[in-house]
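As a starting point, one isolated chain is supplied in structure tokens, in the form predicted on its own.
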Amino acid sequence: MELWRRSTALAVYSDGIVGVVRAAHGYINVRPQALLVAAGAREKSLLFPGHTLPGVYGAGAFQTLVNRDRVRPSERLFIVGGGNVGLITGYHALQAGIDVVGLIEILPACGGYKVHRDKLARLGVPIHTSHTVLSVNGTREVESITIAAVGPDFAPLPGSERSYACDTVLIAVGLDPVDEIYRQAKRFGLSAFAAGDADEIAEASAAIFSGRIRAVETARALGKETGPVPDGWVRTLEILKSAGGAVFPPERPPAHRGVLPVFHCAQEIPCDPCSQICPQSLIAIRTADIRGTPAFLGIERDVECTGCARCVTACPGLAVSLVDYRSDPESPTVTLPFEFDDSRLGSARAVTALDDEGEVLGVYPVLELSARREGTSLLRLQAPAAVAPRIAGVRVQPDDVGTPFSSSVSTIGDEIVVCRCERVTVREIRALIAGGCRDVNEIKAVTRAGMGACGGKTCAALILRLFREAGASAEEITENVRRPLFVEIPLGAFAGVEGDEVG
């Protein structure tokens, strides 16, 4: 097999040809026997005054800087969007030493897994549901954000406006599959397959199984003897793609003389590392598949937990703690997972303990912070027996980080830009819609919206949103004709011009 690095598929043509640009080779045509698209997803955008200010990031760019490049692009971050992407990125920001001022979600509850939401809340991040962004404010860069509560119709409620100081705003309001090449290939009758987010937006674990299944299907399309896709893979994929299920009230174990694990995950999600890691098999998921919540079996089996804490470090949601009553039943030791350096604890060596929802339980002394094991340290503190099982985390940023200004800030005279490439505003497009225009191609011809370098990948969805806001039905609207090339390259690549001469 030959691997082409630094190569880009540009388009699929009606005669079954796929155009590819290869580094040092220029443009070539390929006629594939089978085409597998695993190009991932692109982020959705959001319109509000100030959305083009430097310091407004998509989650992908922010995660690339923080996780891959080890760059800290912010001191004070505010997050818009309570899906898994926004919640997880907020946690990564805390790990990078960035204070997270707050997170807003327009729905009454965060759309991501509750365990990810609680992970932020029990570290001290304020979470505002049923809220929206009104504006991001600043002259040359982000200086603050103004938010407001919304009613049942998602309209901002007058008088609920609040502004917060921040230097970065993270937009995490969903993803769209990068599937243009796959859909074009299917349209032209190619043997084509899509895997991962290009097939369906889901968790990374689902993408792994999606890739396995599509690999077998692609091999069969190439005439390889692979046998059928195992039924277990298909079933596992459906489980991993499932959304969060029912939420149960937290179960607190009774006072005990030994060691008890406490599970702070109260939602049915596809996750089971804690049940796999216990050396005594004392943790079980009491459902037919891994979408249940865990339970400790030691009490009913009359078997003591050894306190090895492997379940604590194995849980990706940081949702397992250990309560050790052996030394002092009245003031037991609580062991928590801790994925930060000790600078987050301060010099006093006493921490503010929080429950699952982020409510303060008290300030308690730190007994020990262990060395990291598989990326996770163990933080041990001492607390009263009545409180210890409720402790789910500790505050890792100053108490006043999420305090709003005394009065809200408003952005004045900023026309919202829909097409960033051509600087086309909402006002221009709304005027055409109000005049009866229902064809996105006409809007493109009149305003140049969608003619920029990105090929309309961002503004096309925003223009459709403006149609919906104006009351136009989907049947009335003619969507824009997609460009024949889905990736932008210099024309010189087709002429065989190489290197710095291209363009």
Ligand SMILES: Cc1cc2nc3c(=O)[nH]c(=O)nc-3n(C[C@H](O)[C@H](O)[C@H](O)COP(=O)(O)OP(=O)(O)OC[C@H]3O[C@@H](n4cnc5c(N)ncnc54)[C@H](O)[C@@H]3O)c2cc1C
Second form
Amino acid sequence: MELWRRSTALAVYSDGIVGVVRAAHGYINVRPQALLVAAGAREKSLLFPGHTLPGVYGAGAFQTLVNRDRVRPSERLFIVGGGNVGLITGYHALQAGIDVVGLIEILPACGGYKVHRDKLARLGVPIHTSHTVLSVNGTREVESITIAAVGPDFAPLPGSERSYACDTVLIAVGLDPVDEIYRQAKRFGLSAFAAGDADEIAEASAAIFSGRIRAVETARALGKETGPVPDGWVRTLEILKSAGGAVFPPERPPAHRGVLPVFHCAQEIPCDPCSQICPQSLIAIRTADIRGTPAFLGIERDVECTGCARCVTACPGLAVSLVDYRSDPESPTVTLPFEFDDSRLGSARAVTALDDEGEVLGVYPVLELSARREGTSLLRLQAPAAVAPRIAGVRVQPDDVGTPFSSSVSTIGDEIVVCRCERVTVREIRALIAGGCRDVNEIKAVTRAGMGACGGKTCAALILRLFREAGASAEEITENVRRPLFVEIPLGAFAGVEGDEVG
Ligand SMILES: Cc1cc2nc3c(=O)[nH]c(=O)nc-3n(C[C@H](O)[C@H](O)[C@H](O)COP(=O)(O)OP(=O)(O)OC[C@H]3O[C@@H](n4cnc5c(N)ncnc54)[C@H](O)[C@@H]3O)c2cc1C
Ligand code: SF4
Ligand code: SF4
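Next up, the form predicted in complex with this ligand, please; the one we just looked at was the form predicted on its own.
Up next: the whole complex, starting with the chain shown before.
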């Protein structure tokens, strides 16, 4: 197979040709026998006053800076969106030494897995559900955010506004498939397939199985002998892309002797490393697939847990603690996973212990912080037997980090920009919608929204949201006609100009 790197598919044309800009070759036309689109996803945007201020980031850009480039772009971060991406990014920010002032989620509960939500809560991040962003405030850059509680209709509740000092706001409100090329190819009758996020938004492990399945289907479309797609792949894909399931009340150890692992993992999710890692096979997920919650088998089998802590370090949700009653049953030790350097513990060597929901249980002495094992250290505390099994984490940022200003800051948003390329404002588009316009193409013709270099990738979804806000039903609205090109490209690429001259 030939792999073309640094090459971008720009468009599909009605005659079945795909336009590609290929490194060192310039623009070329390809006529594929079959097309497999695995172009991933793009992040959704939100409209609010201040959404274009420097310091408002999408989660992908923020994660690239922090995780790949090792840049700390923020001191005080506020997160909008409680899906897995927002929750995980919050944890990465804490690891990078950034204080996370808070996270808001407009729904009554975070949509991400509960272990990811709890991971943030039990490190001391305030999580505000049923809240939305009213504005991000600042003159030249982000200085604060103003949020408000919402009612059942998601409208902000007057009087509930609160503002928090922050220098960065992370928008993590979901992803849209990058499927323009796929949809256009289907429209023009090509043999086309979509895999991974371009097909359905899920996680990386699901994208791998989706890719395997579509690869077989694509090979078959090319006339290859493939055999059927294995049922196991289809089933695994279904499991891996499933949302979090039922939440069960936390199970606490029934006995106070020996060493007991405690699972702060109360929701059905596709995850099972804890059940694979125990050298004594004392942890099991007793459901038909890996989505059940873990259980400790030591008591029913009368086999002692050795306290090796492998289950503590193996859990990606940091959701296993060990309570060791052997030396003092009244004041056992609690071992927790810890993925920070010890500067996060402060000099006092006593930590504020939190439960699954982030409620403070007390301040307890640190006995030891072990060297890292595969990136995870073990933090050992001593705590009274009555609270020890409930300890799920320790606060790693100042107590007052989530304290709001005494009065809220408001920014009026008449001129919020919807189309960044052509600087078209909410006011202009709302006026057209209020005047009866129901056609996105008409809005484009009148205001130039969506006519810019990006091809309407961000503003198209935002304009649809303004229609919904005005009460227009989906059936009334004519969406914009998708035309090539789908990817920004310097004009010189078509003239065969290369390198710096291409623009
Ligand atoms: C901020 C963020 C954090 C995430 N964190 C996690 C996580 O912690 N764990 C997890 O499991 N999942 C996570 N995900 C989800 C995960 O990244 C995706 O599910 C996974 O990458 C999807 O794989 P894919 O191959 O479908 O797409 P991608 O990995 O996005 O790959 C798509 C590729 O297509 C290329 N491409 C796009 N358009 C074109 C074009 N026109 N021509 C040629 N090439 C093109 C892109 O450059 C890219 O290389 C996260 C997603 C985001 C956005
Ligand atoms: S601490 Fe070790 S022995 Fe005990 S349950 Fe965990 S992995 Fe098994
Ligand atoms: S490894 Fe086990 S305890 Fe940890 S999140 Fe997965 S299922 Fe839950």
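Numbering follows the first chain given and starts at 1. Between two forms, the rigid core is defined as the largest C-alpha subset superposing within 1.5 Å. As the structure is a prediction and not an experimental result, all values here were calculated from the model.
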Following rigid core alignment, is the displacement of the I127 C-alpha between these two forms equal to or greater than 2 angstroms? no
Residue shift check between these two forms, rigid core fit, G227 Cα at least 2 Å: yes
Core aligned, does the CA of L190 move at least 2 Å between these two forms? yes
